[in-house]
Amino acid sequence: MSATTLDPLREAVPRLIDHPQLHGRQLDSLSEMIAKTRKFARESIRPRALELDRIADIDPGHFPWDLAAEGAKLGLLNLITPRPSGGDVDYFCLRASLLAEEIAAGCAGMATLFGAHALGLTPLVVGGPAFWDGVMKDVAASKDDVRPTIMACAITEPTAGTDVEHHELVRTAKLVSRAVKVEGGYRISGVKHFISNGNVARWITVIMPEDPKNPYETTLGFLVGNDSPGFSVTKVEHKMGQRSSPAAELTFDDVFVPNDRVIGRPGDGTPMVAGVLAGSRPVVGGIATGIARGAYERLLDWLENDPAAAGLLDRQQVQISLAKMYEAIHVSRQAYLDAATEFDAVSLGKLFGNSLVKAFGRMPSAVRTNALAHRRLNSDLSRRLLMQVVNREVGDDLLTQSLAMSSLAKARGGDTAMWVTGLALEIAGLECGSLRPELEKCMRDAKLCQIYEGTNQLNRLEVFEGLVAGQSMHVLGDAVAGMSTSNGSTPKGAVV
């Protein structure tokens, strides 16, 4: 742990890294796709974030469905779907963390609203080839649809929160919804609580325990439709912040899910939530950093136009003050880039260059949906050989690493967005006109920053243990050493 044994060169290699999917046209397309984005927050967002602020305000389950759908047109509902799914990009966490960025710039909720809809798709993208089709091409081609299909993540409950996205603190985590084996797949039962785009979600990502009591080694995920029968919205909550994004709390009473439907195997749950929060991380960081430069923009604008403010950008103190802010920005953007970078290049993103996997994606469509090949690709031993290629091509020291470098990009972001966003009001104090509101909506935006995906004192847990003291996450490895049959055999054909 000694200060000494740090590598800053391996501290470095994010961003030294030739990113293997951005060449050319494919960066150029990226920064095309961040202007459109940046033109859309402006343009449409923006000049409506204080209403949609006061109208969820009244009705906490209003949704911006005409603002969903303009997105959708740019492709915003489809920042991390894979191109056998109809996506068009490979480049998952880097281009939805600096998209997030420039959406929240105009509305923080806006930002949450496509970013918990990328986080109900990742489970079925780290699912594997089983999920290509179906759902994601579904949602892939609502694009142009008046009211585009929106998913959601399910994980956490009223009694167990930032301690079941911890992959030790969710042993001891207080679960109650539970998952049984029947015939045919699975019947859950529980509730689900803060669930971001819940209560408009057309599906729901789910991560359930079989075994409440041992959650470690019995979670998987669920793929749940909201006309499942015994599923309900049973609140939505009234929120202090990004209430463009409305949180629901979700019921299920005894809803069915098919084997095609369930994600991974028992023991999968706690691997693909790694998975999925080093993933999704560094889009809370591309958030935060965007409220937190919203606040900035907003500020420098009032401070250079406004004659309310004749003389202030003249004062050194405030010179000062707005080059600190503007450092705050930068060290928080390079770190949600670094942590995207390693997810795409080093970690569970380079499965996309597996030569296993691509052939799979070059396999068409009709292929992979036939009846027979359905079959295989839902089946028990294709869920254990995928599992065994991400252990093989990742690894527990990989993914922690990459959970670690995500974790540091989320708290670092959260303190940002908040430091900057007080500072901006201390500056423009109370006689500043319609800046005050824009300003007060920021910060309590930036608030929720540190505390979902897990709270910033998990995430600083994450980067102890990983970054800090060296240590390694074994949930991969668990996932695998558990795959064996009941008499302790190995899967005929199976990878080891």
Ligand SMILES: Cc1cc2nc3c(=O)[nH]c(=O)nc-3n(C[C@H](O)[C@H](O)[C@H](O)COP(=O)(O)OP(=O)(O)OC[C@H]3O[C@@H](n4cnc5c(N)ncnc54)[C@H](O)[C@@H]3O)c2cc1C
Second form
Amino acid sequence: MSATTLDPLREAVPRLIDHPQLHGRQLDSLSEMIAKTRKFARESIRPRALELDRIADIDPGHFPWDLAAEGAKLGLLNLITPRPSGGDVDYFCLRASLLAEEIAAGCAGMATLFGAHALGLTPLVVGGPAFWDGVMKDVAASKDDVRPTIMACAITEPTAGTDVEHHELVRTAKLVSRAVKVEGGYRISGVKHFISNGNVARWITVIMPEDPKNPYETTLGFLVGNDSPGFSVTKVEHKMGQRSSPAAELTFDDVFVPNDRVIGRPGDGTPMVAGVLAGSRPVVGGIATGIARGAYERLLDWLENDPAAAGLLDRQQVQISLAKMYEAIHVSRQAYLDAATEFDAVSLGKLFGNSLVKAFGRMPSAVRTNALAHRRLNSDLSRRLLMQVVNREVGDDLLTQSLAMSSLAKARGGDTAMWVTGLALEIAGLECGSLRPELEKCMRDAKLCQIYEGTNQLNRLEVFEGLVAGQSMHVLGDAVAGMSTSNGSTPKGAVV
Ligand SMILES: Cc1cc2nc3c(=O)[nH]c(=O)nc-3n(C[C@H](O)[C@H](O)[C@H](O)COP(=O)(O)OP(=O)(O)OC[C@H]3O[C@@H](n4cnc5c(N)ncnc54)[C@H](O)[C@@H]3O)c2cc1C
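What about the form predicted in complex with the named molecule, after the form predicted on its own?
Then the entire complex follows, led off by the chain already shown.
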């Protein structure tokens, strides 16, 4: 018996209610998207989850193109694409997080595959309207392709992981990569590792400093095609869990990046990473909640239907354990829903409702794709204007709180996924037949949720700073102050 036969009232699925940020048509369209994605996860992903896990154990670079294509048709590769690029961005963090839960309940690796793609797009989204054409449009247009255009985001280096994901620790990060300004663009060199989708991505957004000894002041973003001379995939990782999403080491050997693919100015990288993580950590909370829910649903099915489990469900100890699992799943979900709603309603997501940003978005594509217009949109003046919008509409304090809420959701989710999958295995024991490999996979998948997008330790530091101590990151404050100077020096830290 499969989880699809569970009584809907007893499934540990989200119950969406009308609330001020989400109502009427928005709620209807979100519910419809969730239903479609749940069907995709249950009918297409879950039956293949173990097979994909085994294939990737032998061939770690394996990429399930057919499932990626099926998901693309549903819109899962366009979750954060702005409207002018062919997307449908309203409440995008909330929607991406809820859909991540659905996919992860079937197979967490597949949820990471779609999530890492969205992570690759995010620097382009926060890069401003100058980046909402070209590659972003190609990605949106590839949704019906047999091999849709896949993205990746490369921040981590072999010597720098946790530190490059924190706005203060980054100051002392031991980065090795370097971007050198040259005529017409930059030349970038270095190694990025553990990059999800890295071996199959057509485009990679790369975060790199001009001066590796001074990353806080000099980091910026680059959009690199996988056909660029000097780019190579030098290793594919042998993963413990979430294997249907490959992770690779990428080497950039003096890769030329033209000016129109340079995202931001030196110093923009740190707030850009903070903005990306504020939006992506609730999605990890969703993935983690989905893993826990998948383990719970599989266990409940087995307890109710497998003769080997006869009598177990009548034991109070098992009943209490199931109730605690349900409780933990519910709390994790509330944590990511809160964080995602905050991101969409009062933090960076809100910018898409700003009239200036909308006006940029409404410009005809032909105007935006024009080289001169692109230069103007990506000019210091446009960036200052947008930065002022970010500062007025969001500001440092809200951004800090939103990042901390996202960290809370991510850390809570990761720990819940580990705890629920462990308990499910304990209850099922050794003699649970075909359930055992499924639960084992859920537990291996869960571990990654405590590591990527910043380890849970780092995320709890963010919770301490933003929510317990109430400290502000002051990233935007510095940036705005830097912009108001007329000495022409490069402003420090601009989000868009
Ligand atoms: C499968 C996988 C996929 C990934 N995908 C991507 C991707 O697509 N793109 C990308 O850029 N990165 C990716 N990552 C990288 C991921 O974000 C990093 O692994 C993570 O940030 C941790 O960095 P690290 O591995 O260097 O660990 P380290 O930073 O070396 O940390 C090791 C340990 O020390 C602890 N620690 C470190 N500093 C502190 C501190 N100041 N205070 C307290 N404890 C501390 C950590 O919590 C951890 O327990 C991926 C990683 C994995 C494993």
